[in-house]
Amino acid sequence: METLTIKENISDVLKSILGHNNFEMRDELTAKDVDGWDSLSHMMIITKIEEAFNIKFKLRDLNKLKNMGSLVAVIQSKI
């Protein structure tokens, strides 16, 4: 899957968990430029992410999660 489209993907799951898109798309993205986004929502976030994409993370694939780039790394490394 390309990374555009992943990201469009995971954008879908950040509107709908989080209700507004006040971010920007980008690699460096981060839970703390995002409104909303605290560690009630994240676990959401990556729930949804695991339906969206039919994967499972295990807690290395989780440790690895710095910003957008490295979700969109991991999930490329499991689809």
The other form holds:
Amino acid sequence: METLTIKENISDVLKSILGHNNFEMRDELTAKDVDGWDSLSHMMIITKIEEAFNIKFKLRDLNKLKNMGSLVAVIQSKI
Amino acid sequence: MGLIFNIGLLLYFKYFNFFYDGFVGILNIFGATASYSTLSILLPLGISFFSFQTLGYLIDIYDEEIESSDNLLEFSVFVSYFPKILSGPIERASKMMPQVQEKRNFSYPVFVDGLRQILWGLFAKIVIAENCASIVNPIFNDYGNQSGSVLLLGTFFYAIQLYADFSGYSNMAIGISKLFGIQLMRNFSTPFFSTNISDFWRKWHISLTTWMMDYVFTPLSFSLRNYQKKGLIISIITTFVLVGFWHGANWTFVFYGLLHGVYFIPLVYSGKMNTSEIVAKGKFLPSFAELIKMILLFILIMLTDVFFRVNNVSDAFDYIFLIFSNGLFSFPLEVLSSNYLITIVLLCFFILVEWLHREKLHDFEISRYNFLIRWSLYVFIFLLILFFGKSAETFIYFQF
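Form predicted alone done, so how does the form predicted together with its partner chain look?
Full assembly next; the chain just shown is listed first.
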């Protein structure tokens, strides 16, 4: 899947969970840069992403997510 | 093996008698008469803190967050770094080990900032916490004979005492560490200026909360993620019960954690658990709605703190029941005594300084003030410590 398409899908997930789109989908984007994306909302976002791409993360995958670029890379490796 | 060893040490030294009592109690319920004697175990100072720190180190290595150190001195400094060994903050290996390994250079602004934090920590502990303790102790020690209004005052001053005591220690530990060029993480970020329980725990005992979030809540909520909000609630409550239990082998702490976990449920269902903002950012005063939320949250927390203070759960329920059944609206004449009045005035100054610095890096970050204001504050606080400081009891968190 194209990186752009993956990012669009992730963006849709973030909007549906966080209720806003005040973020820019760049590779350096981290959870700290996005209002409301914290440890509590993180799991809901991850579950929605798993549903959206029909994939399953491992806990170790989660621990290695540093920014949007690494999230996209992990998703690409699982599709 | 390392995890088993560290958890085993913690369980033996801190929780052996608690579980042993519970085991014998279960035997007695089923009719078996068991006679037993608990062990007289000396609790090593700071065991909860260095156990968690070592556990985090091992987990981070397993998760390939950091590489293991083969230098015993570096590892020992990381685990038993003296400013924080008794009460934290619980540091992460990924943040602290590089600071231990790299050469540190003297920085005048960092050094002076450390001294400021030590001064504020001393003021919080010796003046605020100890004056509050002088009010709190007689009330809690004889709560059965107090009116509801006095009992309520006891909970108010205890909540402040707990905060000033522990944040005072943290500020001193962080400040002392700055003198050596090592930056420890912030442990309190004006938590009473929060508008919901989630926000409160992002600002209270931050090093423990984030540790539990990373190593307990995240794995648990990950494994329960298909249950959505229910999985989230189970994970939150389990995490907070463990947070409570971490404080000590007593059902009071378990209840304390359980209640805090339960307080999250409305937030999870309302979808407001993520709201974390500095109250009245960029303004001098909060809005009326923010003020009401802060006051209600503070009342909830101070009532829950009763479980933290008393020796057993039934005492806590008795205390809270008496507040609402015994002259809650009577005027507590005690507040007219000099001890109360002095403490209230000192508290107003303490709260004002904390409020003014809620957007800063720490509670007494005054580097931008001009020379005259800075030195006036130093001298003023020093004089307050000199004239109104009380002989310090031991820190509340030393028992953990």
